[in-house]
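Let's start with one chain on its own, the form predicted alone, as C-alpha cells.
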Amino acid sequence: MTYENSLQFARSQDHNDSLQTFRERFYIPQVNGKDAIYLCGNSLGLQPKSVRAALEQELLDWQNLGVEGHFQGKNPWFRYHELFSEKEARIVGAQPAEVIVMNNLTTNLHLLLVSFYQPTPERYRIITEAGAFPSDQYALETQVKFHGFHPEEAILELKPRPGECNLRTADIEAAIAENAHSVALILMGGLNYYTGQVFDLAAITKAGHAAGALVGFDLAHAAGNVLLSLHEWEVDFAVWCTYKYLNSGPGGVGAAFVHEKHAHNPDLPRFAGWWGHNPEERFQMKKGFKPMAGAAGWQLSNGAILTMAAHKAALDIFDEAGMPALRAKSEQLTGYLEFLIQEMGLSATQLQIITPAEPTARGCQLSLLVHQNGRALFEKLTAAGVILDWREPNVIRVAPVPLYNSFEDVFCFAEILRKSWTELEQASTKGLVAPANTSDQSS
C-alpha cells in the first residue's frame, strides 16, 4: 500500500475497510466529551456492548435457577469451558481439545510449568528472552529455585547483539545449540512486551526440539494479534490472557494450550483439581485422579461463569471478524502509523522505533523509545484524550487494534504527536523544560 499523509486518505481507507463496522461494537472512552483516541488495546482491550448481556444471562440462571444453573441454564456452567473450544483454537492455530480456558495467565503458566519442566542434574537449564514481562520472570525463578536450583546458572537469558534492539532468530538457535547438553526448556513470550517483536515461534520449536528440549510460550501480547499455529508448529505448551487483544475486561480468564502429543497422556505429571477429572465419575466423589483428555484435563475447579461470560460475547465477535482479516487490517495500520511517524523527520538520537520494520516480526504495537522529554511528551498526549501506556525508563508503546481503530485514529494520533513534540522543543528552547536524561535501551 502507498500511504498519504493527509485526513482525506485515512477517512478513504476507514470507508473502504470491511472491517470498519465492529467499531460500533464496542465502548469508546470519552476523554472531555469525546472519543478518546484509544490506542492501548496491548494492556486492555475495549470493552464489548454484548457483555452486560452475557452477563445478565448468567446472572438471570443464578437467580432463577441456583445451583441448577449447573445442568438447567441457558449456557449450562457444567461444560460451560467447552463453549470455547472450537473459537479459542481458530486464534493460535490449534485442534479444538488442545485448547482450555481457565484460571489466568501466571497460574497457568505454573501449572504446565509442572508438567513440562523437569529437571534433572544434568538437563535442568531453561531458556527465555532478557527483558520478559515480570511476571514470567518471576515464574520461571521460582520453579527453578522450588527444584533445587539457583535461578542464576539454571536460566539463561538472551539478549540482543551490542547497538540492537530485537534478538535475531539465529542467535536464538545458536544459544539453544550451544546449551543442548544442559538445557530442559525453552519458555519465551511470542511477543516481546515491551519492544513489541514478534519471535519465530516454529523456528525456535523446531531448534528446541532439535537439542531435546521442551518448548512453551507466553502468548499473552500474540494471542489475537498475529497468526498462530500452534499445533502445526509441534509447541509443546502455551498461555495466555484474554483481556488485552481479545477484549475479556480487566483481569479476564485465561487459557492455554498442550499439544495433543502431551495432552493425551495421563500419566504426564501434573497438579490435578476436580474439574479436570473424567466428568463422568467426578460427582462420585472417589479417590484417583483421572484426568480428562485433551487440555481441560489441566483444569482445577469449576469455572468463574461471569469472567468467562465476558470472554464468550468477546470471543464472539473475534471469531465473526476471523484473524486473517484482522491479521491484514491490523499491519495496513501498524504500517501507516510508521510511516506517520517517520514524516515527522526526527533522527533516532530524538525518537526510535524499536519494534521491528518487517510486518512478519511484529504485531500492532510500535515502541516508541524517546530519548529526550519523554514522559513529557506522554503526558502530553494523554492531555490531548490518546490513551496509550508508558513504560520506564523512556518507551511509549502505541497499538492501533484492527476490530475498534480505524486509520483516522493513527493520523489523528500522529498529527498530536507532532504538534506536542514541537511544543515541547520549542519550551526546552525556551528553557522551560529541563531535558530528561537519555537512556539506550539497546541492549
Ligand SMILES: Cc1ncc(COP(=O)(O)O)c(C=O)c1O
Given for the second form:
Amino acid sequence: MTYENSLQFARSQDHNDSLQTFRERFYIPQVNGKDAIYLCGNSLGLQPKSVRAALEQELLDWQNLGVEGHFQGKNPWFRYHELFSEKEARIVGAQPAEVIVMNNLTTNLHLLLVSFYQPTPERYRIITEAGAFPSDQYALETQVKFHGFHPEEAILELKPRPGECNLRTADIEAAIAENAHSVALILMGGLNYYTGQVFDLAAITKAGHAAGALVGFDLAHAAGNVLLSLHEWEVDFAVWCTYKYLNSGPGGVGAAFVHEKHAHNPDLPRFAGWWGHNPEERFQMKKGFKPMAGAAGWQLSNGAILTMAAHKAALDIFDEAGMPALRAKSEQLTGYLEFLIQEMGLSATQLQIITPAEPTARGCQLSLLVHQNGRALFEKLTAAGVILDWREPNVIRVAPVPLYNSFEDVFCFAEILRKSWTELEQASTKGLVAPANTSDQSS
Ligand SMILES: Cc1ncc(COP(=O)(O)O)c(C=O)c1O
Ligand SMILES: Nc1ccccc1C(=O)C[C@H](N)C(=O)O
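What's the form predicted in complex with this ligand like, now that we've got the form predicted alone?
All chains and molecules follow, beginning with the one already shown.
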C-alpha cells in the first residue's frame, strides 16, 4: 500500500476503516483535558466501556444471591470459565478444550513447567531467547534449580548475531539441533517484549520436536496481536495474559493452552487443585485427583469472577472485530508508523527501528532504539500527550493497536516525534541536554 505523509491521508484511511467504530467502545485516557495519543496497548489495553456493566452484573448476583450465585447467577460462577472457551480458542488458533482462563501468566507458566519440564540427567536443557521478559527468566531459573540443576548450565539463551537486533530462525533451528541430546524444552516468547520480533513458532516447534524436546511459548505480546495456530503447529503448551491486547484490565486473568495430544495423559505430573477435578465429583470431597480432560484439568482454584467478568466483556468486543480483520488493519497501521518514521530521514545511529521490517516477523509494536537523549525524547513525547513506554536501556516502544488506534493517532504521534526530535537536537547543539541516555527510572 502507498502511504502519504499528511493528515488528510490519515483521516481518509480512518474513514475507510471497517473497524473505525470500535474506538468509541473504549475510554481514551485524558492528558491536559484532551484525548491522549495512547500507543501503549502492548503494556495495558484500554478499558472497554462495557466492562463496568459486566462487573455490575456479578456484583448484583453476589448482592442478591450470595452463595447461590455459583449456580443460580445469570452466568453461574461454577461454570464461568466455560464462557471463554470458544472465543479464547479463536485468538490463539486452538480447539476450545485446549484453552483455559485462570490465574495470571507467570503462575500458569510455572504450572505448565511442572508438567512439561521433566529434566533427566541426560536431557535437562531449556533453550530460550536472551532478553526474554524478566518474569520468564526468573521462572526458568527457579524451575531449573528446583530440579537440582544449575541455571548457567541448563538454560541456553540464544542471542542475535553480533551487530544484529533479531534472532534468525535458521540460527534458532541450528541451536536446537546442536543440542538435540540434551534439550528437554524450548520456551520462548511468541513476540519479544523489547524488540517486538515475532518468532516463527511453527518452525521452532517443528525443530524442537525433531530434537526430542517439548515446546512452549509465552504469548503475552502475541495473543490478540498476531495470527496464531497453536493447535495446527502442535505447540505443546502456551500461556498469555489478557490485559494487553485483550483489554481485560490491570492484573487481569491469565490464560493457558495445552495441546489436545496431552489432554488425557495420566502420566503427566501436575500440581492439582479442586477446580481441575472432575466437576461431577467435585463436591463429593473424596480422595484421589481425577483431572478434567483438556486444559481445564490444570485449574487449581475457583475462578476470580470479577477479573473474569472484565475479560468476558473485553473478549466479546474482540471477537466481534475478529483476529483476521484486526491483523489486516494492524499491518497497515504499523506500516504507516514505519513509513512516517522513515520520512524523518534519521540515520541508524540516531534512531533505529529494531523491530523486523517483514510484517510476518512483527506485530503492532515498533521498538525505537534511540542512541542519544532517548530518555529525554521519551519525556518530551509524554509531556506532549503521548502515552507509550520506555524500556531500559534505550528503547521507546510504540504500539498502534488496531482495535482502538487510528491512522490519525499515528500521524499526530509522528508529528510530535519530529518536533520533539528537532527541539532536542537544537538544545543539544546549544549544550542544554546531556548527550547520553539516562537510566534513572523506567515507566
Ligand atoms: C512476555 C511477558 N511475560 C510475562 C509477563 C508477566 O505477566 P504476569 O505479571 O501476568 O505474570 C509480562 C508482562 O507483564 C510479559 O510481557
Ligand atoms: N503489568 C505491568 C505493571 C506495571 C508496569 C508494566 C506492566 C507490564 O505488563 C509490562 C509489560 N509486560 C511489558 O511488556 O513491559
